[in-house]
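Only one chain is given next, in structure tokens, and it is the form predicted alone.
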Amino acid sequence: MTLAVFFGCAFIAFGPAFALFVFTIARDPLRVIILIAGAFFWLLSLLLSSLVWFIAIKASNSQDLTLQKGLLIFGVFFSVLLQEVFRFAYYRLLRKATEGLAAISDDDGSAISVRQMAYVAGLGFGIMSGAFSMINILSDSLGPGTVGIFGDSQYYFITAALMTLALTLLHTFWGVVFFEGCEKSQWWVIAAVVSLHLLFAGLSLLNPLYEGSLPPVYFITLTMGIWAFFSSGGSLHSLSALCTRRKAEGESS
């Protein structure tokens, strides 16, 4: 049973991200480099935010539970803000390195587009964020122990997997929208991305009140997915054309 929970939660949490990597990134070395660098930037943000939180914990009264809870909430929101700072720093780095990236590209020397970089960088952020969110939970799912035996929720593992899936996809969508806002100097777009990231972090603090966190999180994910689709150049016409072509291919086969 523990193996079933482990593989089920792992596939839920990382299956879509793995599919995106295999079908859209793995065959392009340049995209792989951008994805790994994006994951590294997210790790740097985690390192700095963890250092600040660790110092705050050590400098405070460990017996004051209210203070410790407040520091935990502070650490979560500070980490979110630092992640967005590093996302902006990565955008600036990629923009400055566009000519250098074009020099090592196999596509006849043409540079990778900003929209492609935004997608790949966002997925790098999402994969690394999801891995750190889920890896210890997956380890615990292998046992020993039984979830909910002391009256806790039996849906802990599946909910954690669903939250990780949403987080991975959201980072991808946020990357696309964030880069588009930077390109067009639309600072309200950047502020919206940061605000929604903070809102996601706040909703995660509601757990184990899962009915209060999961529905809003997936509403945000759906909304950001639609926003990212249009930000990346999609339109209702292109979506209709795709559906029509797929239908025609199905009838011809």
Contents of the next structure:
Amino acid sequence: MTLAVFFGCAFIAFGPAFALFVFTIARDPLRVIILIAGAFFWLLSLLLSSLVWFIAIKASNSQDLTLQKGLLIFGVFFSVLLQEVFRFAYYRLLRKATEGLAAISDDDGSAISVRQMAYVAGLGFGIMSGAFSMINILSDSLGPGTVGIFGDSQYYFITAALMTLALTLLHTFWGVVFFEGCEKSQWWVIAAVVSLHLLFAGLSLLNPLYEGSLPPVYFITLTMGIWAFFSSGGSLHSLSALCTRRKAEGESS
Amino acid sequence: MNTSDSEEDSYNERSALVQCESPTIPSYNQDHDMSLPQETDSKQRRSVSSGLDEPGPVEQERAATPEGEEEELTLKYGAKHVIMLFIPVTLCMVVVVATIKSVSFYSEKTSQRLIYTPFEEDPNSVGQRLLNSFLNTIVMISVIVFMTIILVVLYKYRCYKFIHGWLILSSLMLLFWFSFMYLGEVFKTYNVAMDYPTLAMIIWNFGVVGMICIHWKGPLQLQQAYLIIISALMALIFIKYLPEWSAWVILGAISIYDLIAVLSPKGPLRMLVETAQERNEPIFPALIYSSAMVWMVGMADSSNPNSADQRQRNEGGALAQEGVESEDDAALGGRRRFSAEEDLEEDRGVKLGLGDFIFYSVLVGKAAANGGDWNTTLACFVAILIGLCLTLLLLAIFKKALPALPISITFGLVFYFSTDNLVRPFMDSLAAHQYYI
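Please move on to the form predicted in complex with its partner chain, as the form predicted alone is already shown.
So here's everything in the complex, that chain up top.
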């Protein structure tokens, strides 16, 4: 508990996202705006899905625990679907604004590209989603307490941080792939993203059986990362060029 | 605060000084009810409009070229302006939330109330409580309207010295008394031993530098920092002394009032703006956060704003002639001269009234104070930023004075209540089972 756990979990969960923000987004005002608008869209989707869940809860028998759990699981999947719907809506909004954005850009003609917007939008979704999952847990970890005193798992905080990290990265990769799929009208890509998101949520249902949830989730994250890399125009050639250039620079300096 | 740099060689530095006034605060009486800086509110109402109208007319003036280019110039600065406001608003909110979460003084409810909210909220009866909060709101809003009208009347009859004295008194109160209280509470929270002489030194230096920065000259960033600090202090006072439900109703009512006062033809703020424009004077400088200063090198006229009161009276006019233009000072008329100097002009910066800072921070601070749920605070924060973004977008489209409160506060309120009541139980259940969506 307390500071060590707080900082450890905070850095695990938000370190990469924060680094991505600082190095790629903070300099460009337009990207910051797109990021925050992405966060806002995710928030809207969460709001609507909570509303639906809340209504379902209130309309049902509060004593029946299995029903409540079932409704929660329904809430989880419904929320995932709604998030993807809002991701699509955000894509449409950004496409519409592209012409306007071209006029806004300071440099001549180098408006933000759809791929960059996809990345930023995905990161926006990821940061907000991660923040909402993790922040309350972090603030609780600062205070006194014993983890798992009632027989729950001791690894609650660290697994929460790891899941949050995976979630943030996944949202970023999904954003890239999703927008690319929409651009090229490859609907199978969109279906794949949606089903992977549902799979992720489903795997998290296995918690606290962490062996069942964390490794598969990270495998999915890795796969999505590779897919996003190739989808956004990367290639093995560019990777090797990166390495050889570095080597060449190392030799010449 | 005016541009001292105008007298120096380094005309090109962007860190010019922005003239600004401080909030007005009537004499503070701690024994009985605390007096609210009502004038602050009236100023804020005014500055809310003036704060946002400047970028519009400025941009209109600058692009003396054909319409298309004018549009492009306007949009060009759009994103940068938004970020220039995001940062101070975020900083102010961070200061307020950090204080609320750590110093318990500001979230403790006392029986002390401001004289502007005389009706006590009885926690036992919902109907009575609601009624009292509405009555409190009516009292508060009428005081604000009254003060704003007095201000407009004073301005119309050119009682500048009176207004300046009022502002100086209020900023004195804010910089010395409220910061003393704040420091006291922080020391109590962290159990820091402090002696009075050291404290006196600290407060004295802080206050005097603040007065100088805000009312006279100082580096831009220091002035911005002081404005953020005093907005945060004001917001904390509001959070502490406004009763629970009244605060929410007041927030809603203030946005509606802001909308009416700035947009309707007979609104006091609009009349103020128009009077200032008729006289070719700066819109009365008070409580406006300005993010940058525009330098126009080589303008003619050398009216020399050396004397303090002359400076304060002729801010916009003098500054315009000096060739240094601050968004909030140079009036519309003065700017027409600058259209030829476009090529020398750089970033205009944006302005936002301090009242907006204060009420945004009140909303987020109250979200943080109630219940300790961080999700609600975060949701309100994002909602307010998006509202600000939309407001600036509208400003770029309509190019006239716009109220900054309505959209953001509406979003903030909607998100606060829905996150608190709908999202919180959902996320709590998810966290309990460690499900991830």
